[in-house]
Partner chain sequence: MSSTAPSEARSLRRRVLALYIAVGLVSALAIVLVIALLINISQRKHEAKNPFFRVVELTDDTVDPEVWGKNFPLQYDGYKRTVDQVRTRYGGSEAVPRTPTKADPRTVVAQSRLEEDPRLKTMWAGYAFAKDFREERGHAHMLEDQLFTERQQVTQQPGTCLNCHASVYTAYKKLGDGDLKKGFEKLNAMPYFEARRNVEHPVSCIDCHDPATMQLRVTRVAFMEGMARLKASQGIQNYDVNRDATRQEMRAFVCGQCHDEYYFQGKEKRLTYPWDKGLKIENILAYYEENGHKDWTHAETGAPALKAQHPEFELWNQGIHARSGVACADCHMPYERVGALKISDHHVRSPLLNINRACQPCHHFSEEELRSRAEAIQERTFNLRNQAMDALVGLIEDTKAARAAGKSEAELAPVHALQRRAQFMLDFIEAENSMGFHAPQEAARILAESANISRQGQILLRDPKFQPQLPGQPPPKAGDASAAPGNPASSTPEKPASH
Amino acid sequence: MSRAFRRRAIILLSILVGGAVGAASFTFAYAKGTSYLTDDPAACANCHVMNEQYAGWRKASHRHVAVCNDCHAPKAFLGKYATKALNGWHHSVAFTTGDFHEPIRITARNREVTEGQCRACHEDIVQAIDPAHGQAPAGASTPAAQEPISCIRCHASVGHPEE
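Model, the form predicted alone [one chain]:
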């Protein structure tokens, strides 16, 4: 490899890396990236497709005791920020490509997180109602009875009531 070729390759690589870092920095600043590190519910409404959910939360019974992360992210530090990072990545790809359902829908993974958070905050009452911890009751005879008990299925509008 000639010295001139190596020099051009380094310059080209520097331009590409610099461009990528610049674009990423601009996107992070434009999207108010640091706000996603907080528990401020307004950060979720940075994205316009979350405005309906944010407005719903402001009218919800849980508004005075829980913010978005309390219901949609695990309590543990690593789990919380891993979930936020994963969701942030998926949201940025979806919104950049325009490939998302409107109104947005909760994913299966996030439904599990939310279900777990319901159960953690309301542990005493859940133990009394569902001693099998979300498992289908043993000996259930009908398909509906064989489904696991889910907080979200019956209380879907608790966090985000509809108008």
Given for the second form:
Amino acid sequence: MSRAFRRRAIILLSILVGGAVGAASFTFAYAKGTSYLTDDPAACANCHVMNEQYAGWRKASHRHVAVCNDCHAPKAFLGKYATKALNGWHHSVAFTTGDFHEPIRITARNREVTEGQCRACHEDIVQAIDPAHGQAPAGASTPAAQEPISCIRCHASVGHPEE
Amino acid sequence: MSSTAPSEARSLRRRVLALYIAVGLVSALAIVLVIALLINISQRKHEAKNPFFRVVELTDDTVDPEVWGKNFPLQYDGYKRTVDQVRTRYGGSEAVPRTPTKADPRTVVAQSRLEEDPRLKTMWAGYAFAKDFREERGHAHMLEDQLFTERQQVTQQPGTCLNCHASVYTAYKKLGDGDLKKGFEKLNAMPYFEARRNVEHPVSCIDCHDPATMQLRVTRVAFMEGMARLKASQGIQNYDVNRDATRQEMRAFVCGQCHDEYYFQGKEKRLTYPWDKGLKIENILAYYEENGHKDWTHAETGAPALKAQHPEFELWNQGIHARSGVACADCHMPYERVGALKISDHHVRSPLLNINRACQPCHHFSEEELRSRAEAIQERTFNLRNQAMDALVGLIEDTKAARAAGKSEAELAPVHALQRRAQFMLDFIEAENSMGFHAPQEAARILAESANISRQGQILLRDPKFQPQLPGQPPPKAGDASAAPGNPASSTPEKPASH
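Please supply the corresponding structure for the form predicted in complex with the partner chain (the preceding block corresponds to the form predicted alone).
Now the complete complex, all chains and molecules, led by this one.
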């Protein structure tokens, strides 16, 4: 391999790698990538899919005390960013391919996260009525009684009512 | 050592070369993917910015939907898909191939309801519907299916039929020199095939939308008049549907322009909705009793019979969805996302073919659960309909036998009155396009009462002193016609039977 060839190869590689990094950075900025690292609820409506949820949140009682991340991501730093990364990946794949269920539905994992966040903020009240802490009560005999108490089953519209 | 050095150097160079190539390829691929993603994101951003681009100027005379489709390609795409023939368990149409003839060039039709259930021929004996009656197909077929039905060959249809089978708004305006009502009256009075020359398209964009603002509007004179008379019966004078209806009401009224019970009034064959006393079936029957209208004389019994049309609007009005403020368009044209846009699905069809968008925005259950709920309602209605049909056929057979045995028409008149009523009630649910789903309990009530009236007719044939009991008489005064919640159907309690 001649020195000239190696130099040319390095220049070509630099262009390609630089181009990739540049295009990726531009796309990241153009798609308001950094906004996803913040707690701004508007970021969740960046791709318009959650416009209705966003509009609902703006009219709902929780807007004064909670943003999307307060209910949909765990509080701990690691859990929060793991959840954001996982959901970010799922959402971007779903929206880019256009392959997702309409109306959009919460996944089992995210439902658990939300249930946990309800309990985290409302601990004082919930403790009195929820001895199982999201677990099935011990010694429950019927299948219905074995289900943990779900906050959002009854308070479904608390975060973002549909109308 | 000196002998191995060159070969080691060569293999090292090869590895470096391979690494260069690999990094180069990966970077190139990354660039391609990132740019593809960038273009996708950019497209979505642009889609969200402009809901539509004005490519052509639409006027109040633009009848061709293809021209509207240039400004609204997504809605037009959906509109065109109404050619689809898909069935659900209790409705929809199947594509049945047929050999085209000179009189009827269609190569595909829908399944014949008369072959599926020959009792319908008995019910409609002597009327054109006993000759040809098929499952209704999508909006795209409305004009040709009416043009080529065998009913056209056994009877002279009036131009009135086109009110709902064609895009007639511009034709009305042209015939009436700008006066919609005058044009409506002119077209009604024409024979069908002469009237047909004035129209070109099946229901089109202009029949529901104002071309300048895209607002929904009612273009059918019969609906404007029928609704004004209905509102007058509720104490609201000078009701103008295009001025007074709410946006959500319009999302039902534009459909109600055609999907309802009607009759042709007088020799001018003026299209009229029998809503003067309200929208419930008893209100409609009371209206027909008062004006003595009959659609035909039953060939086997001599009864002055009524043919129910397709009272989707009236039945929906009695159901829980109407009561909750859910309009036709919410289920039959639900919002859909196309890229970043949210549009109404103009592929009008059964919600059972689109459960996620039609039902799941409100009902948070699985598609299977929702389908089985709807089909359970339809199955129950279907079973009741069959029982009511058997009862009616029983009454018709018994009346035939009584006539053959020499009973006079005067003696049979009270029996005819019961047949007329039972038959209309059964036909009301039979002709309605939801197999009871639009108002399940009301549909069940109507069918049960129909069977009961037919059976009373059979008793009356055997015992002329028998006193029939008609439930729900006299009818409540008001019917609701509102897609807004909290509009009770009637504040007048139903009185018990007076006979």
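From a predicted model like this one, the values you see are computed outputs, not experimental measurements. Positions refer to the first chain, counted from 1. We call the rigid core the largest set of C-alpha positions that still match within 1.5 Å between the two forms.
Hinge residue among F100, G33, Q117, A55 (rigid parts rotating between the two forms): Between the rigid parts, the switch point is G33.
Rigid-body rotation angle between the two forms, smaller part relative to larger (whole degrees): Smaller part versus larger part, rotated 22 degrees.
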